[in-house]
Amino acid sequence: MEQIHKKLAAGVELAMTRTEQFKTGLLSVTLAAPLRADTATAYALAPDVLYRGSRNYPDIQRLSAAADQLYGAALGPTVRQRGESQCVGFLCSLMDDRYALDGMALLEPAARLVSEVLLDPATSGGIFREDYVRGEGENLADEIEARINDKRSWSIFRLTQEMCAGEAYALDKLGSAAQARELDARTLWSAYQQLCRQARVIFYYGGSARPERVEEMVRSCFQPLLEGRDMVLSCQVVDEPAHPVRYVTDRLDVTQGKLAMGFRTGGIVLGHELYPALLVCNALFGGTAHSKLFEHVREQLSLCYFVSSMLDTLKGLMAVSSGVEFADFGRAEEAILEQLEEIRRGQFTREELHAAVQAVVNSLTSRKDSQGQMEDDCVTQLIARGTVTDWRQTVSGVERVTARDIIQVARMLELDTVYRLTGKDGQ
């Protein structure tokens, strides 16, 4: 398996992980821009209209027939948020070419599909077809709404906009639904052009096609999105809570309490030297089946009937999810403070510690099973650091990882938001 990273002009580049692993090779091509209240919610409607219809696959029927076509290659847009940039576009998984009857080349035209996807939609007098803006403004605006819907997620979405309220961070990656619903045709097609315009370009591809005739191909197909911008992705870090801890309590029609706790890293992001201990502590406190949390806090006391950490290393984020009684968010919280309280005093075994390590060296090796998160970790680490880091390098890393230096991370966390989402009569 080999990485390749190439900058194919200023604010464009490709990235690739040539191997023979896999039967499927995916390409990808990402438009990240700075998550703005103007324009999130038109970034994100964008790919959904775009994949409504090409010019000459002017319909979802005839664009997936054309995909069928390519040995039933699967095309689909993408929103993500890394930090806080909004990332959009495409992602195609196809046959890799060594499997095709009689040495049919499927890369280049499925590079010209999802090309023609992104650069020559249908259009109607110019711009978008209005019913499809119509349509996917209404299917956008559902989505946000629904969000809501997912207790466990909400109250973690709710903790961050709290936590984070002032930074581009808190904003929703889709958006919001009023504006999706409000959005035209005509203002759509202009924040569409000003992203393709404007926005940094990531291509990726993974699979057996060698570097130079996939480079030729991003060249061919992509012409349009070859010129140089100077678009500059940057993401606030907060070492530490600027307040004494925030509490914050949400009122729904629930049954089940949701404890969320956000802690500032000290400034240990991706890329820090202290990020492979980052993991390893994440992963000794909550981020595993066998962490403290979860031997502790959820089996021992049963005071939560889930319990995790998770961390967000491009933000310098750890938040605790847990789900409790109403009347246990007190002891609950009292004894995820305790078990971190555990860690800084070095109060864990050595098995503890070599269980942690190997949770986060399988887990990192693991990724490489998988086309499409090998692509996230190269757009992910494109974003964050402008280069891509040998998976191995953080493998590595994390084996060497030492008690001294969990205990000097964990003192590191610091408490900034405990969101609470109870019953609607206060219970």
Given for the second form:
Amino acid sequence: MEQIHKKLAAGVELAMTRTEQFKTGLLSVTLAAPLRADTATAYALAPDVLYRGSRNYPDIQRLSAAADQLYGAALGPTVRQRGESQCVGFLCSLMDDRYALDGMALLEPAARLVSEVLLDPATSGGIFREDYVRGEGENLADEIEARINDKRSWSIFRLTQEMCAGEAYALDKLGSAAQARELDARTLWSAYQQLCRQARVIFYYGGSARPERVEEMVRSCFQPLLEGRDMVLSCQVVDEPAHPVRYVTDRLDVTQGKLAMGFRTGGIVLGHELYPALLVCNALFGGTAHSKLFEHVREQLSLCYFVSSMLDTLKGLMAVSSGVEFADFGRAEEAILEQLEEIRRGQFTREELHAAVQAVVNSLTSRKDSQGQMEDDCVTQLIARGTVTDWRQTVSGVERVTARDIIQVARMLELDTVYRLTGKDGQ
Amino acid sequence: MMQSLDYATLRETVYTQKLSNGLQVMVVRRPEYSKQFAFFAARYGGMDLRFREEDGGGWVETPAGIAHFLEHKMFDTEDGAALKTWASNGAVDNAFTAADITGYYFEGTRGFEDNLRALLNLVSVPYFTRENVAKEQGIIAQEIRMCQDDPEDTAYYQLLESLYAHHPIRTRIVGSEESIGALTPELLHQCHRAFYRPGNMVLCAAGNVDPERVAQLAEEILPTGFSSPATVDLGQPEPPGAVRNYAGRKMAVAMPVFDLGFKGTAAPAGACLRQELVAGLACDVLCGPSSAWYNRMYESGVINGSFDCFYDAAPGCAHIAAGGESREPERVREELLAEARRLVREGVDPALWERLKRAAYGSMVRRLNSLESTCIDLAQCYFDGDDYLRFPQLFQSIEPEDVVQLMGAWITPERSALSVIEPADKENG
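Given the form predicted alone above, I would also like to look at the protein as it appears in the form predicted in complex with the partner chain.
In what comes next, the whole complex appears, and the chain from above leads the way.
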């Protein structure tokens, strides 16, 4: 496996992972800009509108037909939040040439299709089609409003909204439902032109094609995006937690409660010297099915059906998410904090530490077996740090993490906000 | 003796062996992967509630949710050794219970043989006590409540209850708080004995692994001496039509969530994969993203990007389900029925047909990237009497007439059922 990262112009990069491991290739184009209330909705909506049709394939039916012809190239819009950056664009998974029954080369036509969708949209009067903008605006608004259907992710979303109120991070990467319903074709068109001119651009390809062939493909298909640009992406890392801890409760018609707890990592983020220790500390605390939270709070105390902790290593956050009975909110919160206290006091065994280290090593190593995860890691690192760190380097850092490092990290983790989702008749 | 089967189009080789204890072993070597994955599954799931063991005794009726409960309980071992092994190797283990299969698996990047030993031991040695069963009842009761809060899960079961008169596919795999309350260690032992015998199981492994060692370890660790597996009673054959054509309820959702189902006919063993491909193509032709229907419905706002249509089947039952969010679910049904009538009358456009077949083939090739999907699909097809990696040849044998025939038979008003979750009134939500 060969990892290549190349600057094509100021603010325009190409990252490649050459490997014959997979039956497919993965191509992505990412346009990254700061997440802001006045542009988030338009930037999130643009890929959906683009995906409705290009000049040559002006509707879903014809666009899908073009993708079907390429052995079902799986093309789709993406909207990701990385720290306080909003990254929009397209992902395209295409079958590797070796499996084409008619010996057809698939990379170039697939790249042309992505390029057409991105840069040569179906228009009316020189701007996006109004019906597409209205339709997708409505769909985006529905999607934003439907977040509430999945109570687990909703509780984490609400936690971060409350915890990071006033920070760009608290904005919805999809924007606001009200704005989505209001945007017209002219406004969206000019917002999209601005995004194309200003955004950081990251091209990614993973697969068996030779790097020269990929670069040639990018240069010939995406020429308008290759002009230099000066885009600064930053992320506000808050290292002091709220005093006192914020408590927020929402009531919904649910039969099971959700408890979400947000912690600040004290400034430890991707690239920090304690970053490997943070990964291990999270695994030890609640990141795996052998973690303290799982073993003690779920298995021994039976306080939660699920309980786990997760990190945002760009923003410096850790969130604990759990499903609890309404009557157990207080006990569950106490038990979760007690587990963190134990780590701070060094109350974990050599075996627990070893298992946490191995879990992180395994998960980092396994990511090389997924094209999607490799793409995501690469884009994330380029956004956050401007370079791609060799994963083996991270792995060796993780293998060197000591109990002392873990205790130090655990002491830096500070509770900021507690969010409870309870029933309508709950206490 | 281990056999190797070559699948030239897919550039895959599968190593297989039927062990003397009756277990089927299948291994896909992928030396370029860092991960090793192993999947150990029993032909036993949420719908296998009534059965009879060959070695004596009459029909046994078990409570809903028992297969899923058993799956949870297998992780409680007397010495906790398996979990310790996986933890110490950083491996990730998990399990799932479907309607007709229970599967246990791990994936890891080191210590494969120890991880595999742990898996085989964990699944083959039961350890049930009054206390650990009682404790699990509390945990699973919470899982059941979580499923009840899930609109999509609820919509789907409401659909199954509307499509089927008595086939046990309509029973929630997790059971109910009441049904799992009736479980005892004795019942769990009986189900384990009846279904978790090597002759009723399959072991699939993939990644950088040695096929011979997989077979040797399974031969060494698993028990021998079982007779044939238990016989399951899935009840009377289903009537062709849906039990009721509509069912609705209210939940905390922003927009109506629906599942529209069309009751089909189960394929016989050995023909399940082909029917799955035919039915999948029927979904694509009828309402996939490159169909005229999808485009029209999407443009008029009747459906949105959440719309999906798929085929689902288990022994004794098969159906097509289309679902997502829509403000006009009833209209989706009318329009789909009309489109099916049109296709049956006019046939499938030949260019569309060729494209859809290419796309379906491409997406199945893509699935093979995942060791997990590959192993699970191999296992499922083995239980169905099919050879999964023969799908390229099966595609070649499928004609538009097959799809039209299936649509003509299944996509009819009598066979349809619509399940809707309406938004509950917002008060303080």
